Each structure stands twice: as C-alpha cells, then as structure tokens.
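Only one chain is given next, in structure tokens, and it is the form predicted alone.
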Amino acid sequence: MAINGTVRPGLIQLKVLDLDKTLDFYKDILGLDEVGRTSDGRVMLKAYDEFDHHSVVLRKASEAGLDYVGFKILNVAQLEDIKAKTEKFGYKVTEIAPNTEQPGFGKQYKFTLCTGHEFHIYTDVEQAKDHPQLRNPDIWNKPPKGMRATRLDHFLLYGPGIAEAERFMVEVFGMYVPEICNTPDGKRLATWITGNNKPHDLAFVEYPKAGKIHHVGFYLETWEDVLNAADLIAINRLKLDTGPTRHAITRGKTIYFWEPSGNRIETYCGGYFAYPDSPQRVWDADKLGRGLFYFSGEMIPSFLEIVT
C-alpha cells in the first residue's frame, strides 16, 4: 500500500554496453519479458507479475550505469502536489509529454537530486498486454523463466549529500526511513527509505561521485528461488559479488552479481514489514559489515567500492 501517495519505484533506465548479450541475460536468466523497442533502439521489459506497461529499459551506451529512476504516484492530484513541493524544495522540474520518453506512460515530471540522480514521477501508465489475470486468475500466464523475478523492487544509489536526499524523500514524497547508518560523528552514511510496508524502496550511500548506482533489486518469492539464482549465476559464468546470504538490515535473503554489462543486480526475498510508527533502526558505521552480511559479520570491500 502507498502510505502517502508514492506507490513504488516503477521504472529504471540502465545504460548497457552490449545490448544483445545483456538483453539475453535480462530475458533468459533474470526472467523478464521483452515488451517492445523504442524508435531510438531502447528495449522495454517487465517482470511477469507486474501490471504496468514496462518497468526496465536498457539503452546501449559507451559505459554502464544509470540514466534515471521513476516512481509511480497514486493519482493526478498527488502527482501535481509532489511536483509543486519539489520546486519549493529547490529542484528544477521539467515536464515530459505523454508517450514520448517512455511509450505507454502518461505525463512525467523529471528533476535531479543533490546526489546527481535523475528522478521521474508519473501516475498514468497503460496496462501491459501480458499482465497478470484479473478474473478467476491463475498464478501466472506462462511459467516464469530463469531466476523468476516477480517485480522491480528497489535500487541503491551512491552520491553526495544523502542527508538532503533523505529529507527530500520524506518531506516531498511522503516516505519514511526504517533504517539508517551513521558515522561516529553522527553524519549519515547510508539510509533505507520506503513509501509502503516494504523495508525499502530505495537506499542512498554517501559517496563523493554523483549519480552512481550500486545495484537494482528484483524480488523473488522464496529462499529456494535465491538458491536457484545462485545456480544460474554459476551455470552461466556470471560474476558473483556475494551470497547467497542474508542481511540484518531489512532482513532480506539475497545474492548479488553483475550482469554482462557490469551493472550489479540483486535478487532477494523476504524482509520485515515496515510501518511508519515503528522505531527507527540505527546502525553504527563500524557494525555495517554485520548489518549487510549477517552470517559472516564482515564487510566485503567490493560491495562498497564498485559502482556504475
């Protein structure tokens, strides 16, 4: 449920190096469905349990990384309210006409946070042709493929000034912050933010370079699905980062790896239910290794150092 109008992270556009090879990964291994292609050659995809036209877009580029992320807003009135609050907060907002930047999407607004990340907000989206059934529905239309990703779930963004970014998400998007990690002097090192009952829709880590992405997360149904993802990582000779393991932060059960273009992917399941009236969980920076990797309790250097 959307608690204050921000429904969920519903869109991400990623830069990839080898479009064909990387697309094969997203379709055959991660298990997304190709929806179509834009006039400029971008590929639109969705997970099998998503209703909206598409959620993931791949764009061929000279380097891997993030173009932008998008959040779905509950209705037009709240979309316009968030647009006005964003401008009052101090970020310049640009309108995108319907069915231009993203086929199937209505009017969008875009702006850039202090962290250097471009955000889009929207409310109107066409239903996908192959959406989950609505009347006497089966559990799926056709058997899920590969890792059986059910949905785009969250992303972790790296950039400067995350304390301001956290404040923006709370004050403007109406989200809340179930968990944080602080440095010894009390400054924010990392923050996990949600607009519903998930432990996080997005997270930020303080980082000197702007506009970086650590990973994009896709939700799986079970721990057995996470183990199946591990098998597919090994069988397809993908580069593993860490896992299968679990977090203490969010309590998700997880595995991290890199897709063929070098963007990090997380497939995970579980996690606690978040509520806005729950006390905030606080981690000290020297305990972050245990928070992220509960079994070993030790930080993995690559996890903090490699971003795109």
The other form holds:
Number of protein chains: 4
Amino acid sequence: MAINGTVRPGLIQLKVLDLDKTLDFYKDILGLDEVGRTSDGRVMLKAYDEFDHHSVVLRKASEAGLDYVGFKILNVAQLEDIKAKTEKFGYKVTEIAPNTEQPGFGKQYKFTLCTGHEFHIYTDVEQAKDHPQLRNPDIWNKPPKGMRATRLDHFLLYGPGIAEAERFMVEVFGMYVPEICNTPDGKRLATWITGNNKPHDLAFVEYPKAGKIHHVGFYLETWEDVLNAADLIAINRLKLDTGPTRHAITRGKTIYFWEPSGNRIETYCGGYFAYPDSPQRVWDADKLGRGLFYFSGEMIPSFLEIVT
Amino acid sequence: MAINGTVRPGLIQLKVLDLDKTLDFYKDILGLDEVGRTSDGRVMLKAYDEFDHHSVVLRKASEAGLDYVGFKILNVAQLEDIKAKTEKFGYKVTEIAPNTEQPGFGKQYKFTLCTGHEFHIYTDVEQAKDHPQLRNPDIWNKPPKGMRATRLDHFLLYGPGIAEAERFMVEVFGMYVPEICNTPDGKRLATWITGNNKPHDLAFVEYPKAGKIHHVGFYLETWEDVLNAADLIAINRLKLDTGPTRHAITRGKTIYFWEPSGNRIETYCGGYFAYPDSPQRVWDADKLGRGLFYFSGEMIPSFLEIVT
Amino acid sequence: MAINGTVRPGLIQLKVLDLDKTLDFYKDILGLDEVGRTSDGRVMLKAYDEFDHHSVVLRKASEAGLDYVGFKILNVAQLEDIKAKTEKFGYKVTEIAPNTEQPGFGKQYKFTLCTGHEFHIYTDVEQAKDHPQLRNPDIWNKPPKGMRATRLDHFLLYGPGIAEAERFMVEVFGMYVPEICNTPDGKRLATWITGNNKPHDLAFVEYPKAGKIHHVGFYLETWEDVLNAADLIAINRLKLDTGPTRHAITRGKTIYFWEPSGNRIETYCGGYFAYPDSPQRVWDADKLGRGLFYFSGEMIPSFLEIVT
Amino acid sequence: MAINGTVRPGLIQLKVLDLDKTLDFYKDILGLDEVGRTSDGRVMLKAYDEFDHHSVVLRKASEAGLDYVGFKILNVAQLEDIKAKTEKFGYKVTEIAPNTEQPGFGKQYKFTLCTGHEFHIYTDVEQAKDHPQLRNPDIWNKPPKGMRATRLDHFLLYGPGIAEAERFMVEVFGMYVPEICNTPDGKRLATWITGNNKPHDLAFVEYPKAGKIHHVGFYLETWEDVLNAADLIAINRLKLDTGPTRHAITRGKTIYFWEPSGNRIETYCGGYFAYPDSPQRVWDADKLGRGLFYFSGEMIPSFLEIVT
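Output the structure of the form predicted in complex with a further copy of the same chain; the preceding block shows the form predicted alone.
And the full complex, kicking off with our chain again.
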C-alpha cells in the first residue's frame, strides 16, 4: 500500500491541574467532544473530523505536561513488525492489554525513547459513535464549535539525543524528515519528521531535560479559522504565546497559546504538501528565528525557554 | 517507508488546438511556468511549488483531449515491481527510453488500462531549475501569478470497465479508495482513488467510450484563491462550467471551466485529509447530484455529458 | 455632519407561512436573535452586531412576501424634513404612534411609493439589550451562530415606475445612485441606490406588478462566511437559488436561497466602498447577466422571474 | 445628501530618504501605481481602486515623516463653507492655486491644526487615467499586485492638544467620533474620528511634539490579503512592527511595518461598519493594550514610542 506502517500520531495524554476548568477549554474553546471517562477519572476527547474512539486524554495531576503520545499503525502485521524493530533498535517494549489504559483500543505496545518520551503504538481502535458520516455523507454532523479543531495534528518534543530519535523514526517507523536545523558544528538542533503528506507528524528539539513537550498541535481548516482561534484566545483571556504568524518551516499558519493548566497549544493550518521524494530543507541555527517566525524574522525567547 | 510505491500523479500530456493561445492560458491565467520545449514542439510546464522537471505537457493536435497521464514511483525497485505486477495483471508494458518522450525524465514504462487510458510510470526525474528553495527557504521564489496553481493534483477519467481499473490501482499501484458511487444494482458508477492523504489522485466514471478525460485538477491553497480563479475566469471570458461550489465527495472547494482549447480544468482547494484506515464513503447513484454539487444538490447536465 | 438624513435601511417586516419553522431558520441558521414578540404575535429579531431594538419582523400570513421596509433617519429635525419633502413629492404620509407597530420605536411615518412598496421612517429607537459592548468592548458578546449575519443590509424591490422611485430616493432621502441598468431605448431597467458607503441600501427592478420583493440581503464578514452559509444551505436542505458567486454590480460576493416560507434571502459580503463623488457605473441590459453573475456571464431565469 | 461635506482623507505627502528605493516599495510591494512626477521631482501614486488623480505623494527629504494630509470635500459650496468655518474656529487658511502643489487638483486650501499637522482641503480633482471602469465594468483593469492595497485609508497623527483637534473635526469637518480613550483623570489620550462608515478616517494620540505621524493606513480586502502582506514583508526583509493582529478598537485586522525610509505603514482590512447614530465606544487608558493588540492584550513599546 502506498501509505502503510505508521499512519499518524493519533493519541496524546496530557497532565492538567484543574480538570474541570481545563476540560471546559478543550470542549468549549478548542472544540473537541468529550467521548467519556476512564474508570480512573481521565477524560477522553476527540475532534469532530476524527474516526477513532478518542485522540486526547486529560489526566489530573500536580503539574502540566506530557504522559505519552501514541501512533496508529496500519495493521497487525505492521504493528508486530514495528514492535520487533523497536526492540532490535534497543528500546524495551511492554504490552498494554486491550481496553485497559485506553478504552476502545485493542492491543498496544509502549516504549521510551532516548529523549525520555513514552510512545504507544496500536492498530485496532473502535470507531467513535459520532464519527464522520459514511453513506451519502454531509460534511459534518453538527456545526464545528469554538476553534473548530479538525484533528490532533502533531507534537513538538524536547529532550536529549534527538539525532538518535530521528534515526529511530526513520528506521523503525518508516518516516522521513522534510526539514532539519543544525548547529554550526553540524549537530542536530531540531528535526521535523512525518510519515505522510503533512510536513510534520512530530518534531524534536535538542534539550538537556528528558521527556518534555513544547506544544501539541491541532489542525484548523483555514487562516480565517486561525483568526477565529485568536479572537477566542482574546475573548476568553487565555495567555497568548505568539501569533497569528507563519512558520517558514512547514509554511504553517499558526497561533500559540497556553490552555488553563499551562500546556502550550498550537492551532495551525496550511503547510506544504510533503512528499518523501522531495529534497530535505535545511536551516542554519542562526536563521531559526526566520524559520519559526517568518514575519519578524526574530526568535521569541518564551518559545525556546518554556516547556512542560 | 510510511509512504511508498506510487508517490503521486505527476505528469499529464494534453492535446490543444491553438498552442500559443492555449499556452498563454496555462502560463498567464493558470499560473504555470514554461520549462522548455521538446524537439517535436511540445511545451513543458510546471507549477511553482513542484520540484520535478515538469508536470504538464501541451501537444498541438486537431482536437482537445488526453494523450496520457504519468505517476511517479518512489524508487527504482518499486518501479520495477509495479512494472512486473502490471504485466501480471494482464496489461502489456513498453519501456520508454530516458530523455526521449520526457526531457529530464529517466526510464519510463507505459501501458494502457481497460478504460483506454495510457499510463506512464517513472522514478528518476531531474529537479526543475526554479524549484522551491532548500537552504533557509523563503515560501516562494517569485510571487505566484494568475490563479496561483500550486501543483498538478488529480484527473477524472471516463471509460469502460472502471471496476477493473479500480482493482488495478489498488492491487498494483497500492492505492486505496476513499469514496465510491454505485448504481442501484451494485455496479460501480464512479470511484475516487488515492495513494496518499489527498482524497483522490484520480477518479474514474464508467462510460462507453474509451480513453476520455473529464477534467484535470490543479490545487489552490484557499477558498480565496478559488474566488480569484473565478474572477480570472470572468475577466478573461473563459467558459465556466460550474462553481465556485463544494463537492460533498472529497469535500473539495472548487470551480470548473474550459481552457481555450476545450479541455476542462478544475481549480480546487481543501478536501479532507484522507487516511487508509478510514472507512470508505459510499454514494448512491441518485445522491450523486448532492455529492458533486453540494449546495444545489442537483446534477448539472454538462458535467456528465461533456468529456474530451 | 458628513453622514446625515437617511442613515440606513433598518427595518423589514416579512410575511411567513409557518411561523415556528421559519423562525427556526432565522434564528438557528441565519443567526439572528429573537428580541421578543408583539402583542399581535409577530416576532422581532436582530443581528448580533446591530444596536437598535430590532431590524426584522416576521408576521404569519397566507403567503410569503413583504409588508414594509423602514429607514432610520439621523434626528428628529431631519425626520420631519423628510416627511415634509415626501408629501411635497406627492406621496401621502401617515403617522404611526410610538411603541405601537414597532415596540421600542418612537414616532414613525409611513407612505407608499409608486412602485407599491410601503416605507416607514423613524429616528428614535431603544437600544437592544444585547447590543455590542461600549466600555473596553470585546468584539462580540457571544459567538456568532449559524450563518453569522452581522446586519440587515439591503433589499431588492420589484415594481412599476422605478425611475420615479429612484428620483424620490435621491431628492427626498438624499441618496445617490452608484449603478444603473438601462434598456436599449434608455429606460431604467434597474437601479442601485445608497445613502452611505455601501454600494446599495436598496435596489429597484422595473416590473409590472406592484409591491414585490426579490430578496432581502444580510451582510456577512467574509467570503469564508459565504462558504459557511452555503454549507448550511446544503446541510439544512434549503433551496438554493444561485451561488456562491460574485456580482460585478456592487462587486459583492454572495449566495441566494429561499427560507422555508419562500422569501428569497441573500447572504453577502464585500462590495466596493462607495463614495458620492465617484462616477456612476452604467450597465447595458444585454450585459446584465455578466453584471449579476460575473463568473458565468449568463442570466439565471429564476433570478428574474421569481419574486414574492 | 446622506453623505456630504468631508468625503474622505484623499491625499498624503510623505518625506522619504531614498526616493528610488522607497518608490520601489510603494509600487512593487504595496502595489500602488505611479501616476507621474511633479516639476519639482515629487512622485504621485494611487491605489488601483481609486478614481482621483493621485492620493500619495513622495518627496525626497533628509528625514522621514509627514508633509501634509488632504481631505476631499463633496462640492465647491461645502469647500467654501468649511474654509469659512475653519477660519472662524481660529485657524489661518491659505489658498493653493489649482495645478500647482498637486497636478490634477483644482483650488485647495491649507491650514495647520493645534497639533501641528498641515491639512489641505479640495473638491475638484481630475480622474486618473487608469480609474475603475464605468461601462459594464470588470472588477479591475489589471491584476492587483504586491500587497493589493485598494485605497489610502486613514492616518494616525501624534501631537499636542488633540481634544481641540477632535472638536475641530466634529464642528468644522462634520465628522463623528466612534471611539475614544481617556486617562484616569478624564483627559483625551486618543481619539478615532470618521466622516463616513469607516471606523476611522484619522486618529489622534496626545503627544508633546507637534506634527508627528504614527502611521498611514492602506486598505486591503481580506484577512488573506493581510497574510499576503505579511509574506511580502518577510520575503522583502522589511522591518515588522507588529502583526498580523486585530485591534479591538475599530475591530480592524492588521499588520504594521516600516517602509525603507522609515515611515510606518499599516495594511488593514475589516473593521466594523460605523454609523453616526451608534453610541461611542470608550476605552480606559489601562485597557489600551487590549484595545490595540487584542490577542495578547499587551501594549508593544515600539508602537507608542516610535513616530516620524
């Protein structure tokens, strides 16, 4: 099949401080739908244009940040193949029983990268009740609300050893690397990685502390929707990080802000249509300001310094 | 690799009546760049956001219509594999020597489907001189002009035996089929097929005459660009077929018109982000009007009847 | 004052067949807010960005169509001046007592044009409870819903003697005429008239039957909102007339459809910013198709023939 | 007439350092057309959607900044009336002979406000050769280029005594004041003033130095055009001030930057449709950050400090 192996980043579990208040943000402002709660009180959500049971999980905790991210694999054979290759690559893999950690999900495996991030992989997932229509479908079931997030899109992870992590994503997950940023001495500073036609499914920035997340990105349809997201940030007095702006890297049109628990959110549209046969784009570290914040050409200190 | 085999529909050769006048359309109105001419007088063009040497070829002829379409394959091994599978499927394959039919292209194979359409496959292509930048890239080299077409996107082909053609695209090209339309007795009336995250790379409609093309689609970035295309259709007194409108099928936002030689062009944006694990959407033939022309819900006779 | 006399078309009363079903359209789909009901059961509504008590009134009747339209005058002196000039022009003027026909409205006058349309004029209006904010205002009070209509914008009226009606609007209402369409023998076929920077507050088409309305126009912010309106027309299975399209006349970007009672609605954005010192645009009758439906350049029969 | 007296801010003369380089910006990037040069070497320009002979004049000088702004008055009687009222208000008025200071302009008057700004008023202006079409018009004569500025829109002036200047604009120019910002002790800090349906034709900020200009604003059609302007700022390495963002004041969607000579330019779209009967919006000085930069809610120091 022309697309196979790793289909997409399809799951993230975030730690939040005030579950009710933060949940209100994800539902009423970001526009996700609550799918249900786990027996241990976590909340499962999905975007209106996603088929799978859920894509976002919120867990009440004493600090914001990431528990794990998950990737959907196309079929069982490929799931087992990636599991075997992961072990061969050197990461210890543990099985998660169906319908335990993730209601609606079949067999899962988990392992931790050198960067300190826990990854889950899975293939069997029940479809959400409120999935997009299939027979003579209308374009949505009910009007998209709030920021009208269409899907969980990507994450930017901070941690040590991203050159190895990049190699893992290519060799084991079968992804490719549309853009990289190197330091003057040729070391990887940042890498944008994808398994499909999005310019990134995930990205890594080299960072001394392990297991950190910079932001989780949700996809919006248009630049008008980025404006709508910005208006909702303002009206709801959320803390803006930066935007609306454009990245030269990925070409995405975007805005960054913090949800009430302090996790950074990106709502994003556009970006070029990536192909694995296109040559890699390369950024010099001293041009990263232009690459990230195309209009000003200048780095924003908070963008590099604040992670959870 | 997560994307492999058939990368994209990357080539189309169209027959045009008045080469100069029609070329003016493709360059000044649609916004392609002329790459050069072949020794036998054909004109090669590409969209501003494409890397490969060229994607569109115009050949002067006594009637409008299609010569052939081409698909890029990720690497040589997969090219040979698809060649072998094509022969096994039952189609006779002929080799085209490098830099003959297509300057800048390496080895190509050609064969004809049961629907009467000639397909080319290839993997080695020189990069165009004016390709997107790679080192600390800006978002374009010069301002996109006219309709600002970003890439050759897809084609809709009319011919007999589309169920077999669909099976070929899946079994040999490794594609999947996000949407289909069946007659009440369960026969395939139309099929939308893709090898990546676009909702279609190509589509077929069942039709008694072989080798016909309904339209070639070019991708625009936004609904504002569809409006700009519509304004250019009006100002240049091109013949509109229909639009701006939305398809429920693919969800694309679109406008159709005829270029000066009478080939139907679609300029298109949006569409959902397709995944091979999403369930197939199914249209009943009596709902096809709604599927194609979502706002009116009614079929447009010219849309079904006029092909070249 | 640089703007004075006739401030805007601020009121319309429409006849509807099924009050509840039609009201659902105006509230949930068009996006107006219900302000209240009159003692005789009419429903008053307003758009979210309007200050005045209400702008749209629905009255249950046995057929669709227009009761009357109303224009707000800047102050009492000008109201009385226009009343006097109207009588001098030859139309009989009747006073309507405050808070009778229109709760929240002060003194009104009414009269009937030669075209058979009843016009009301007024100046004192209570502000709606839910008007736009005034102290350190946010951009809206609650998220605009449905089609996100921002205001009652304009009407197109059909009737006999529009040359006189145009003269009345200029001489008595102090308006100007940005665009006209004449028949080959120089008679007025259509006229677009405004008292401010909109390209039209109202328009007339010459027609043998008196007192007819072609459509009432509501303003949307953007072409993306026109798309959203089109999607809502489709999803709610409203009957589309035509669009999305652009008028060359006014340059508006627009879509036309019928609400459940059969009154034609236009949801419209853009249009040039009109000034009284700009020269008048003139359309020949045989170019009216291009003027109205810029992309196809062809008249749509239903557009000329169906009025209520 | 419903609109009369002061029709619009129709003229600005700016000082520029490097005439050729700065002219390239105004033509190729902002998208104005050069109309011609005065005998003393100044360059006259206009936007594609303006009728009058020119609206922007560039004069080579040793520093950036403002020479004067001009307002078009509807007719001769009103020009003389405003001239007389200006003298009565206490400002000395001087006549400028036709076709001297401004080729294509008839009689002009000039005077200086208490804020130190020179204002010109005029009524007779030749139409530009390349004005918008009038007979069966297309929507433009040639494709709008660069940032696609449609018109000179407004200016923000800094100087002392803006309460008096506001009173002058209301009493003499017949304008109204949609929004104001006061200090805690009730003094006027800023005022937004208009003579039509734009939320501002000009604005003043209280400032100790006389005759300063903060920015000149040009109107763009859409938020997509603001993005295009931002992309052009980036690609041409112009110095960004801030944006894309939204003002809560006026609701405009906007971006600010400096042209090569150091004059600040705003390219702006949207904004509410102002009416003289709408109540005035009032901003507290400590909310001005939110009023100007709606998404962050925070003042940008450069925005208050840098004027020319």
